[in-house]
Structures are given as C-alpha cells and as structure tokens.
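Given next, in structure tokens, is a single chain: the form predicted alone.
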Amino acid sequence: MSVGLHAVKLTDQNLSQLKKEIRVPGYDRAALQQHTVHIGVGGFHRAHQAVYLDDLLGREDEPRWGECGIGVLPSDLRMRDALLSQNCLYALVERSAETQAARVIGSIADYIYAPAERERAIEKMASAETRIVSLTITEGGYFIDEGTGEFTPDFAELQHDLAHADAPVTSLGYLAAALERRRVRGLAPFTLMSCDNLQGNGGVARRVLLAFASLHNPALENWIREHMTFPNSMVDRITPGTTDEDRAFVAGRFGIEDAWPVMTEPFLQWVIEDEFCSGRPRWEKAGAQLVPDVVPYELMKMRLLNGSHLAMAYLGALAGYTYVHEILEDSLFVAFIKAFMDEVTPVVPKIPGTSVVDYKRVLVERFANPAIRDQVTRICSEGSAKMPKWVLPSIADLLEQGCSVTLASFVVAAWIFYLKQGTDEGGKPLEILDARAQELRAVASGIGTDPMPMLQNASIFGQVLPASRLFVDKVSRGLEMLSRLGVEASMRQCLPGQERGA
C-alpha cells in the first residue's frame, strides 16, 4: 500500500506535525489509568466506546480513565501490530455526503495479544486497577444455541478451557481465569459490560459466564452471582470495515499514515443500564444515555435498524449491489425498506420522548450515506447468528398479535435463496461469510420452494415459527417468487397493495 507523499506516521511524537484541522488528544496519555479492559478491539469499538472515553479525557474535570485492549483470536494479531506500531493511536474519520472530518483517538493506552501473552492478559484483568471489562466479541463469542438461547459447552475450545483453566483460548476462559484470581486474592470483581448486538446483552453475558463458571468451579459461580454486575447496553454507529482504499484516503486527504484507521458516520448513540459494581466513567458527560432499562432502546434498534439491514442485504446481494448506499439509490428498495419498517413497527416499543417516525426517517438517511461505502457483504455475514436476533423475534411477536408478516417472511426467504443460489442474478459468485456456511448451503442447495428443510433447524428457527402454517406459507411463497420472477418483480409483489394472500 502506498501512502501520501507527505503523510506523517501516527505516533505520540508526531502529533504536533499533523494538520491543524485534525483534533488530537490534548491530555497527557502517560497519565492514563487503564481501568477498562476491552476484549475484541475492532473498528466498531474504536468508533464508539473508545470515542466516548476520549471525549471524557478531553475534559479537565474528569479522571484519567483509559483502557487496555485485548485480542484473544489469532486474527487479532494484525490489530496488535497496527496499534502498537503507533502508540495505540488511530485516526477516526466521520464521513457524510457533506463533510469529511478526522480526529486522533488516544484513549487506548495499551494492547495485549493474548495468544502470545496469555499470563499477562489474565493478570491485566485480575489486577485491582481493572474496574470494567467490556466486550465486542460478536454473537459467536458467547457460545449460545440460537434456537434456545442456552449456553452450549460442547465446543472444543470451551472443553479445552475447562481442562486447562490457566491456559484459556476463549474470552469466557480468560474471564473465568481472571475472576478466579480476584476471588482468591480477596479483590472485588469487575463489571462485565457487553457491547455486542444481542438483545439483553448484559443478561446474556451473565448467563453464559455463570454457566461456564459452574462447570469450572462452583465456588466461582456463587461469587460471581453474588458480587458481579452485567449492565445491558445498546450501541449504535454504522462502521464499515477498513480497506486499503480508506488507508490511502486518510494519507492523501489528511496526511496521516495510519495502519488501521476507522471510517464511520457522524451519528453516534450509546444507551447504558447504570449497574456498575466497581465504578465507571461519567459517560453521560460525553453524551451517553444512562437509563434504568435498556430493553426498549435495543428492541427499537434491532427491529428497525438491524432488521432493515438484513432486509436490504440479501436482496441487494442477489440483485448485484456492492455497497449499501447503492441499494438506497434504487427507489424500489427504498419503498421496500420503508414498508418493512412499517410492518415491524407494531412490535417496536414506544419510548417517551422518542419519535419512531423520525427514527425511521433518520435510518433511511443514514443507510443512504454515500461516503460510508458500507459493503453489502459485511451486512450479509453471519446470517445464521443475525437472523434469529434481528428478524425472527419480530415475526414471532407480529404473529402473536395477528399482524402482517409478509415482508419479514420474505426476508427469511431471501436469506435462504441467497444461500441456495450462491450467485447474484448476473451470475457473479456471492462471498458467503458465515461460520455455518458449509452446513447451511448443503441444506439450502436441495430446497425448491419448500423451506421446511431449513426451517426445521431448531438451533436457528426454534420450535414456534416452523409450527406456524402462515409463516411457512409466506416463506414458501417468497422462495417461489424469487425462483420464478427474480428479485425486482418479487419485491414489487410483496409491497403493500400488491401482495396476494397476505
């Protein structure tokens, strides 16, 4: 990758050489106290939680609360090399059709690549200095059965961690090892805060950690149950993966040589349940919402934003689109997405002071942001984990209330058809990124218009939806239309006023 001729390597020593338009940390980074440890440092965390902390550090009246990142996956080696080569600084670029603004984030003080420094990673979390451990480890990092929501300990990695408590390979294993040391040493536990896109993410983190600890050491399980807190949180900021093109843009436009910058949208939201057993930063001073109950906020986001993402992603991929904003340039897709949102609105909670109409309007504007260049492939990824969280619960609740499920069921059909076809309508192969891709494609490839071979997968669809004749018929009709008519004509058939047998 080539960089701009006058790009400055991003380090503490070089901050003064950056362009004046670029906001840089104005605080003493050497004085940061690493009270937060974050497992799973990726683009989203660096566009979100680390930004709130950086904003707080910019206030002279706030404690010097910094954080240490930890990577537990082999793929995290690239993040370690990128961050440590530039003193854990990175450029954050907010992009819209009107503006391009860069700033340097300095709230991450250190990074530990756990596979190479296992003991150091455990001790970091076991240290009295650590008050919060936060997570963005994706849905798969919790080892839950998508159909039942229960913890599944049969994975080889978990069995390894149970047999080798001081040599873990999973996030749960590292957490248990660190908490056991704190318990034995008489230290208070840290708060465990999930920032993953899971409904009731704090409750999920609590449930799986307790289940793992019960197999590891019942005394640890009891101690966690009695002393730890697991606040729920809802995080929202569209953050596409960083590309070489982005790196070149940051070098050319802003004069920053950054191994892994973050490109994101101006919109930013964080809603947090105020349940912390060992203290916390005053995130509300930086714009976060501290509330007693996060559930209404996360349901609104998952059913409208995340659900709409899947609604456009599989159909958009089949239609041959590469970027999300391109999909939103198609009036048919805009009409479909708006209709999908309207269909699920009856099961979106009403939040005092929040207009659902305005929320949906802003979502369409955010999706259409041409500067983000969010890839459709990213949205399509890990559908087997996303579909049970972002679309299927809406369908179940809509059915219970006797409401229409035409469009939501069609989205399920589109996902199955996407797996079945493996190519877009132009014959171009689709890059299907899913931990269960091989298994699901083997099932989908043999499906005609009868979706039951796929719907009978209880780990994804559970027991209730496959037993609904209406839902099965809607999905079957969607498969039939997609096979016979293609994406565009099928979408038109599904739109309100057009569908038959709704």
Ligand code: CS2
Contents of the next structure:
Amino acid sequence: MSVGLHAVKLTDQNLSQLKKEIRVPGYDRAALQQHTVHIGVGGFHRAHQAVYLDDLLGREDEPRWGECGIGVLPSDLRMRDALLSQNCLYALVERSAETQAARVIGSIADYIYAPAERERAIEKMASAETRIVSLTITEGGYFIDEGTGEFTPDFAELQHDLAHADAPVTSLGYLAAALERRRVRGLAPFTLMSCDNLQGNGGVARRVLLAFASLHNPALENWIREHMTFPNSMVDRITPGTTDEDRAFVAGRFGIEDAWPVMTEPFLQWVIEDEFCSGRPRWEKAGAQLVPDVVPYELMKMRLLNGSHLAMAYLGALAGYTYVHEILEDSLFVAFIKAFMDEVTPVVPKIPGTSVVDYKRVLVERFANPAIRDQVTRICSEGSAKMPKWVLPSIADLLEQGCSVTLASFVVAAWIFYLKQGTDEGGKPLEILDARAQELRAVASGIGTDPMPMLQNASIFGQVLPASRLFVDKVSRGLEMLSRLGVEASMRQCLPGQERGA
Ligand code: CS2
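Now that the form predicted alone has been shown, please provide the structure of the form predicted together with the named molecule.
The complete assembly is shown below, putting the previous chain first.
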C-alpha cells in the first residue's frame, strides 16, 4: 500500500511526528511503576485493561501505575518482538460504521518473554513493586476439566512444573515460584486478578492456584489461603484478531507503522470485585465499575453476548459467512439471535439499574458493527471450551426451571453438525480451530441423528444434560433437520411459533 510508505515507526521518540488527530500518551512513560504484571498480553488485554490504565495515567492526579507484560507460551515470542521493537507502544483503533479513531496506548512499560528469561519473569512477579498479577491466559491456562470444573494436575506441563519449581513452563508454575519467593522474603503477596471469560474467574484462579500449591508446598498453600485475594471480574470488548490488512490500514490511514496494532469496537465494560490485598489503581475514574458481587454481570454477559456468538457462529460458518457483521445482515439470523437471547433471558440475573432489553438491543448493534470485521472462525474457535461455559449452563438452568431450550439445543446440534461436516454448505472446507478438534471430529463423523456418542463426553457435557431426554431429543431433531433441510430451513423451524413435533 503506497500511502503506508510514509508511515512513522511507532516509538517513544517518534510520537511527536504522528498526526495531531492521534491521541498519544501525555504522561511520562519513563516514570511508570510496573505495579501490574500481566500474563497473556494479546489483542484483548491491549484493547481493555491496558486502555483503562492508559486513561487513568492520562489524568494528572494519578500515581504512575504502569504494567509489565509477560508471555509464557512459545507463541508469545511474536508479541515480544513486536512490542519491544516499539517501546511497548501500540495503536488502538476504535471502529464503527461512523468513525475510525486511533490512539497510542502507553501503559505497558516492558515485556518479558518468559521462556527465554525465566528468572527475570519470576523475579518480576516476586518483586515488591508488583502489586497485582492479572491474567488473560484463556480457559486452557487453568487446567480445569470443563465437565466437572475440577483442577486436573495430570497434564505433563504441570507435572514438569511440580518437579522443576524454578524452571516453570505454565502460568501456574510461574505464579507459584514467584509467590514462594515472596513468602520466604517476608513480602506481602500480590492480588491475582483473572480477566478471562470464565464464570467466577477469580474463584477459579484461586481454586487452581491453591490446588497446585498444595501439591508443591503446603506452607505456600496456607500462606496463599491466608493472605491473597482473587477478585472476580467481568470483561467486555469485542476484539477481532489483527490481520495484515489492518496493519496496512493503520499505516495508510493513520500514518503509523505498528507491528501489531489492535482493532476494536467503541464499546467497553469492566466490572470488578473490590478485593485487592496490595492496592489497586483507581480504575473507577476511568469508567470501570467496582462492585461487591460480579456474578450477575458475568452471567448476563456470558449467556447473552458469548452465548449469542456461539449461536450464530457455527450456523453462520455452515452458511458460508466469513464475518460476524455479514451474519447480522441476514434477517433470518437476526431473528434467530434475538430469539436465542429471549430464550435464555429467564436464566439471566436481573441487575438493578440495567435493562436487559437495552442490553440485548445494544448487543445486536455491536454484532452488526461492519467496521470491526470480526471473524466467524475466531468465534467458532475452541468450541469444546466455550460451549460448556457459555451455552450448556444456560440449558441446564432453563431445564431446571421448566423453560424452553429449543434454540439453545439447536445451537448444540449445529456445533456437532459443523464438526461432522467440516465444510460449509457450498462445499468449502471450514477452518476448525479447537485443541480437541481431531478427537471431536472423529466422534462427530460417525453421528447421524443420535447425538449420544458426542453428548456422553462428560468433560464437555457433564452428567446432567446427557441424562435429559428433552435435551437429547432436541439435539437429535436439530441434527436431523440440518442434514435434511439445511441451515436456513432448519433455523426457520426453530423460531418461536414455527416449531413442529418437538
Ligand atoms: C467471543 C469473545 O471468543 C469468543 O467467542 O465471544 O471473544 C467476545 O468477543 C468477547 O468476550 C467480548 O467481550
């Protein structure tokens, strides 16, 4: 793209050369204290938590609370290279149909790629400067069984970390090594704040860290139990993966040469439980909500937003759609998504001061945002981890209350059908990204209309749902319709008022 030729490489020194319309850090980055260490710096973290901090740092009366990123996975090497080549600055582009605004975020002061600098990573978290360690390590980073919610220490990486406490490879191993040093040195612990999309993320982080520590060193386990806090939080901002097209856009439109910019929507929300044992930034000044109980917010978000994403993703992929906003241009899908949200609403908690009707309306608008170009493959990815978090619990609760589960069960059928088919309705191969893809596709390929071989996978479906005759019948009927009628006609059959013989 020729316009990009004049783009300015993003560095501290070059900030003054950027176009005036681009907001840049107005604070002294050299004075930042790295009080937060964040494990798992990806697009989402850089569109969310790091932005709240950047907003706060922009206020003159705030202390200099900055952060250091840490990557523990081999795939994080790319992030290190990108960030360190540009003083950890990056461009954030907020996109909607009406506006495209770029700003430069400066709250990340440093980045450590742990596999190459293990000792430095552990010492960073063990240092007195670190007050909070936050996480976006995805569900896989917690080593929990999706069906039972229990910690599963038998993974080879965890066994490695138990045997080599000072040369860990997992986030849990790094956390335990750093906390043990703090304990021995007589330092206070840090707060561990999970920002992953897991229900009760703080509680999950606490459970797995305690379980891991108990295998490691009971004295550490007791110390953690007594002194550490694990706030729950609800995080929300739709952040697609960055593409080469996006890099070219940032260079062409904004004149910024950025190895890894972040493209996101204007909306953002963060609800946090105020449980911090070693202090925290005053995020509320940047718009975060600090509340005593996050659970209702989490349930509302996961069941409506993330659940709807799954409701549209597998059907949308089968129908041949590439981007989420394209799905939202299809009125049948819009009707389906709205009906899905209405179906799960009985198991969405009521939050004083929040209208669920407005929340659902805004969600449809957010999904329809044509500028963010959110990828259907991104939403479809890791279904085996997402389904048990965002759709199956709604079905279980709806069944318990004697409510309809027609659409949600059909979504499960669509996921199985997607795994079975491996191609869209036009015959184009689907890119199925799931840590368990091979195993699940092998099971799905043998499925006709009886879903039991799939549903009896307790690590995904647990015990309750496969025992529900109603649920199993609905999934079976969904599979039968999808293979006989195709996506569109099956969706029509599921819409309220259309159901026959179910
Ligand atoms: C998405 C989420 O991964 C997914 O399937 O539903 O990443 C979603 O975009 C975020 O949770 C929005 O906050």
